[in-house]
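A lone chain, given as C-alpha cells: the form predicted alone.
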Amino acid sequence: MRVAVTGSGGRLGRAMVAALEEAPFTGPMGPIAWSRPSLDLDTITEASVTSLIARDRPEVVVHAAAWTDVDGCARDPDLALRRNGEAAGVVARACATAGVELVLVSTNEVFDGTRTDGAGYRPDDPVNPPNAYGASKLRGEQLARAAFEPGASATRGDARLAIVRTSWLYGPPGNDFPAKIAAAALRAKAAGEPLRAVADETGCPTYTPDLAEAIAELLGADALAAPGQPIGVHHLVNGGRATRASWAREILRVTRIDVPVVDVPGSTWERASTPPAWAVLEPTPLPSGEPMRDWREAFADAAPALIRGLPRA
C-alpha cells in the first residue's frame, strides 16, 4: 500500500511517518511525505494536490498537516477557516477524484465540551465548537464529507474517507505540555512560588506514537469505514482522562520536580481561545479489539525524552 503523508513534519506527521516505515503494508519504499513546500496549506490548490497525486501515486493520503496553534486560530479565524478547512476540502477533492483513500485528522474540539453527565463524546453526538479551531476543523470534515459522499465525483470509484478526531495530542520534538509544564515548574520552583493549574478542563492525553500506531492499524486493516459504507469516524485517544492540573502533577511526579501544585480554573489566564472544558472523547474499537493503552502509560514513554531536555542543575 503507497501512503501520503501531508504535514511529514509535523508532530503528528512525524509520528505517522515513523509508523508506517515499520508497517509491513507500506512494502520497501515506505511512506510518502508530503511536507512545505510541496504542499503547503497557504498556497495549496486543487490542481497542486492532483499533481501531486499523479507523481507519487499513493492509494491512501493521511492529512495531518494543520495550523493547531489555537490561540492563533481565535485571533485570526479566517486564516484558521483556509488552513484547516478550505485547504482539507481541496485534499479531499483531489483524492475523491483520482479515488485515492483519505484520513481526516480532526479534534475533540468539533464538540463544544459543556456535557456533565460524565461520557466521552461519541462520533455520532451533536457537533458545536466553542472555537475558531473547532469550526476550521468542522468545516474541513464538512468538505471532506461532501467531497466522498456517493455521487460527488463521478471518477472516484469506491474510495473512502475516514474522520479521525483525537484530543490533547503531545510527543516529539517537545515544546508541547509536558514541556511546558516542566518549564513553568521550574520557575515557580526558582521563585519559591506553587505552579498552578487549571482543574476545570478534562481531556484525554494522547500520545502522538500511539495516535500514529492506531491509523496505521485502521489501514492495515482495511478499516477506514464500516463495509459498504464511503465514511468512517474514528474517535481514537489514549485510555482514562485527566484534567489539566491531574496532567500536571503527573508530569511532576515522573521528572521529579519539587514544588507544590495549586489547582486554578482557567479563567485564571486570559486567552484568545476559548477551550472546551469536556474534552473528552469515547474511544471506537481498533480492529484488533485492543484499545489504546493508558495515557499514563504512554506518558512513561515520553518522559525519558522530557527529562533529557531540562536543564541541568
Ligand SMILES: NC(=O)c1ccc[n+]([C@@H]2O[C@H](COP(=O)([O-])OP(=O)(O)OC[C@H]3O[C@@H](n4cnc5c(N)ncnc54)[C@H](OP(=O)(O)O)[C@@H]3O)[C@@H](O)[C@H]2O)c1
Second form
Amino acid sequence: MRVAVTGSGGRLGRAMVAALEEAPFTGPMGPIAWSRPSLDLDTITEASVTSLIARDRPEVVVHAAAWTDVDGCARDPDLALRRNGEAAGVVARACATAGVELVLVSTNEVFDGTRTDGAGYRPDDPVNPPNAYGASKLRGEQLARAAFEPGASATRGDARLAIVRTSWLYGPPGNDFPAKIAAAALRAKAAGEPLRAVADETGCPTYTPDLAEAIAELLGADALAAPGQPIGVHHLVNGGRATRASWAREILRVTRIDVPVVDVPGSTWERASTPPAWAVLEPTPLPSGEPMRDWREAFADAAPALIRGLPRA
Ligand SMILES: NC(=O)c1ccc[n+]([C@@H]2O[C@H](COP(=O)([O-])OP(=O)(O)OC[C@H]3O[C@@H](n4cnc5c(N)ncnc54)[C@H](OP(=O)(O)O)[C@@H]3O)[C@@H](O)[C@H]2O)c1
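Mind pulling up the form predicted together with the ligand next to the form predicted alone we just looked at?
Next comes the full complex, this chain leading.
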C-alpha cells in the first residue's frame, strides 16, 4: 500500500512515517513523506495536489499538516480557516477525484468542552468549536466530507475518508507540554517557587507514536470506515484522562524534579484562544479490539527522551 503523509516533519507526521516504515503493508518503498516544500498549505491548489498524486501515486494520504498554534489561529481566524479548512478541502477534493483514500487528522476542539456528565465526546456528538482553531479544523472536516460523499465526485470509486480526532498530542521532537512543564518546573525550583498548573482543563494526553500505530492499524485492517460506508469518524487517544495539573505532577514524578505543584484555574493566564475545559474523547474501537494503552504507560515510554533533554543539575 502506497501511503503519503503530509506534514511529515511535524510531531505526528514523523511518527506516522516511522510507523509506516515498520508496517508490513507499505512494501519495500515505504511511505511517501510530503513536507512543506512539496505541499504548502498557503499555496496549494487542487491542480498542485493532483500533480503530486500523479507523480507519487499514493493509494492513501494521511493529512497531518495543519496550523496547530491555537493562539495564532485565534489572532488570525481567516488564516486558520484557509490553512486548516480550505486547504484540507483542497487535499480532500484532489484525493477523491483521483480515487485516493484520505485520513484527515482532526481535534477534540471541534467540541465545545462544556460537557459535565463525565463522559468523553463520541463521534456523533454535536460539534460546536469553542475557538478559531477548532472552527478551522471543523471546516476541514466538513469540506472533506463533502468531497467524499456518495456522488460528490465522478471518479471517487470506492475511496473512503477517515476523520481521526485526537487530543493533547506530545512526542518527539519535544517542545511539547511535558518539555515545557519540565523547563518551567526547573525555573520555579531555581526561584524557590512552586509550579502553578491548570486544574480545570481535562483531556487525554496522547503519545504520537501510539496514535501513528493506531492509524497504521486502521490502514492495515482496511478499516477506515464501516463496511460499505464512504466516511468513518474515529476518536483515537491514549486511555484514561488527566487534568493539566495531574499530568504536570506525573511529569515531575518521572523526571524527579522536586518542586511543589499548586493547582490554579486556566483563567490565571490570559490567552488569545479559549481551550475547552473538557477535552476528553471517548475512544472508538480499533480493529484488533485492543484499546490504545493508558496515557501513564505511554508517558513512561516518552520519559527517557524527556529526561535526556533536561539541563544537567
Ligand atoms: N498538537 C496537538 O495537541 C493536537 C491535538 C489534536 C489534533 N491535532 C492535529 O494533529 C495533526 C498533527 O499535529 P502535530 O501536533 O503533529 O502538529 P505539528 O507538530 O505542529 O506539525 C504540523 C505540521 O504541519 C506543517 N505545516 C504547518 N503549517 C504549514 C503550512 N502552511 N504548509 C505546509 N505545512 C505546514 C508543519 O510543517 P513544518 O514542519 O514545516 O513547520 C508540520 O510538519 C494536526 O492536524 C493537528 O491539527 C493536534
